[in-house]
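Next comes just one chain, in structure tokens: the form predicted on its own.
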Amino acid sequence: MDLRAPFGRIDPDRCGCDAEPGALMPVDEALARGLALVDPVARCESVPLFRATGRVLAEPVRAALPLPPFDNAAMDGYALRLSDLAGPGPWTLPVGARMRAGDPPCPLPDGAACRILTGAALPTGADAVVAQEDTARANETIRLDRRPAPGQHIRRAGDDLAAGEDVVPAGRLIGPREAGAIAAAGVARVRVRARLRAAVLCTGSELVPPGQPLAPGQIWDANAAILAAALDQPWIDRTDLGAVPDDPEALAKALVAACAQTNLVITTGGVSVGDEDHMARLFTEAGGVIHVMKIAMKPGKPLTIGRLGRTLWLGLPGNPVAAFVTWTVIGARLAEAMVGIAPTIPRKTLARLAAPLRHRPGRCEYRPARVLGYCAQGTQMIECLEAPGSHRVALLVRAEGLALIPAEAEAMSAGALVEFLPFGTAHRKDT
């Protein structure tokens, strides 16, 4: 692992882990492969922006009038002319106008102050507001002790954005900030990329859905919901296929179909080297092309990315924990990048570590961990959880995040820096 990894963009050179050789391969080359193989949404639609939210912008947003679009009072005050206060202070002005938000401009009258109110739009001929705290009122008199600075307390024409200049760029997702902008900009319909068509498919004879009775030898399917809550996102349509048994014709009968009509096939199990582990030759059968099988990374070796015709698929492990990290890990970046998602800040952080722990090499291990605090330098103090096991799900919910250990390492003291992902990062970039 190289810390000095830029976190903005794939670096396959600097990946965070070390493949073993010959063997496996490192994650971000996993990564980047995969995402060379993203077909991206193509259609769009126009949409209310109250309705909006949470969907991806597929143009960019433009003010169509300079923001704010004329001069306005930054507080409630007195607007006035400097050349009005003549000699030493203090001075005293008449009131002669009042102005509020939303009232059309009025020309200053001379030797006079306006009194105006937060946000409206500036007298004609005005060129300073004096906040009211810094004067005096007497009947319909004004004095104050000191001369305002040219421009105090006055919100320019274009301070926010200039005419022209975009609001909000085309790849955001639509959230309160982004809304807000956008309806400043007076736009009340959007143009946003249709949904990413996905669909989930769950493999094994062992799977149960929750709340059924289990027979011996069979288990509760954490996969699915797993992955639901994952893409229940407003920019996500998708599908739930259930759990089929580890027969190679329903097998191969349901991802075909699931292929053909979505964007994006999730399967979980079935990519290993068991004997039941039909995911693979199937789809090179049905004519897929497999771009990415087995990555160094634990959990998560078994990962593997095919394309079939337009659409991804992605072969997660079967065991929960690494369903969820190579989900967490690489999934949500490809399906991201399908739906046309920028990225905006990293995703990754640094973080020190609060105890020592030791790692067996060969591997980049992503651990979970949960946050502490801060340490006297103002970095996130971290603790790994122990060491998890595939399948034990139930200690991700005490964690907050993925610490990776570096494939190289076989003990890391207590304060060593490590990669950080914390949970909860739907579209930001970096792994």
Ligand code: AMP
Second form
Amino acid sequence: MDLRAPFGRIDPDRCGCDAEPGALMPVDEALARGLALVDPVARCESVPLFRATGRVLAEPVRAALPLPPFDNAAMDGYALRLSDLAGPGPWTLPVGARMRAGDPPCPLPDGAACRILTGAALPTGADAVVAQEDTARANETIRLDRRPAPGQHIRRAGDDLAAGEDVVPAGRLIGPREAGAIAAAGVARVRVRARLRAAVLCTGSELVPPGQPLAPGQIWDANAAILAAALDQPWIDRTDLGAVPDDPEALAKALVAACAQTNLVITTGGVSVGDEDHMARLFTEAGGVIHVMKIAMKPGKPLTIGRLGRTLWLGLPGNPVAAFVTWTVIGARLAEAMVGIAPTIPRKTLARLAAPLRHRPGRCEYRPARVLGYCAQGTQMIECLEAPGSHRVALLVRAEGLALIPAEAEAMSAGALVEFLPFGTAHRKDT
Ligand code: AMP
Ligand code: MG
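Now the other one: the form predicted in complex with the named molecule, given that the block above is the form predicted on its own.
Below is the entire complex, every chain and molecule, led by the chain shown above.
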């Protein structure tokens, strides 16, 4: 089954929101404009491989030697020279040498086999390894009944990678696979991008840090925690600036100071159309230029993106679900681009709706959804959670991803294919 067919436009870089919803900016365009504003972190540093986990490789790591560096045995057994097996079998050969992993290669004695252990260098002159279980050993001789194939059970030098090839390309986040390949190539230090300096500032006179008592009318600040968790990455150097009340003077001071100190300033709240939504005006008054606002996404319409000097400002909406969704869909992409992370796998998959749904056309909607399992054709089945609302932060905990309802859709039937953005791979169930 071709999962692309029903859409004809599945592209991990596009959001699926391609309707023209009047004055609103399509999500794709908001993302593209945001990416065009990115001024990548240029500074690099050299760090020990063992301290490089989660950092972004700034330049490719090259293999100085082939990988593996020498021909070696893939099995415990006996290395031999095929020309020593004259006539029809069975053949008997004396065991004339012994090679363990780590021993320097030795020549294979004429007319003899060499006892060899996995990973040991192949004796010069040997052209096959016979597995121990395919031989019968008596005293210092082995007997074999079947002629080995040339090159059998030999791992050739360079069969993983040739000398001079890239072991890991630039732009990779260093995880276990990358670290293993870099170490296998003998490289102990890597050049990585300097950490992205990001500041998080929440706005709202109603906000109280969790752990402190609430006065009437106040709420606990959820966004600072959402963004602290989202930005808790080895490639980000995050500053938590806490919450600032809706006082234009205090907000302007905090915003300008944050922009002066970091590459990326993320604020939440104060970007909508209410009387106390001051952020866009304050940003402009401080000399910033706004490039993105009023997005055709739900939640997330008030998302505002601008630049002040070399600093990118992301004004996320105040509602926690909207802050989370706009960060996930757009903010994270911009942050990754700022340190040159080259995405390797599509973020989105396709999934089928388990139940019909209705949607008001106009904005691309990101609905919290749960994965139910797989249909007979192997496509994921998802269930959109009931009555989403951009304040329902607890609902997000029950979701496993966001289903993208295209802007133009009015009703979608059960079984319809939608794009699905899973939250991550941690804590997945086995089935
Ligand atoms: P705003 O975008 O500032 O108008 O905020 C929209 C809604 O989100 C309001 O109900 C706010 O009280 C709520 N809100 C704003 N910031 C936060 C936050 N940091 N944590 C939890 N709720 C918030
Ligand atoms: Mg507010």
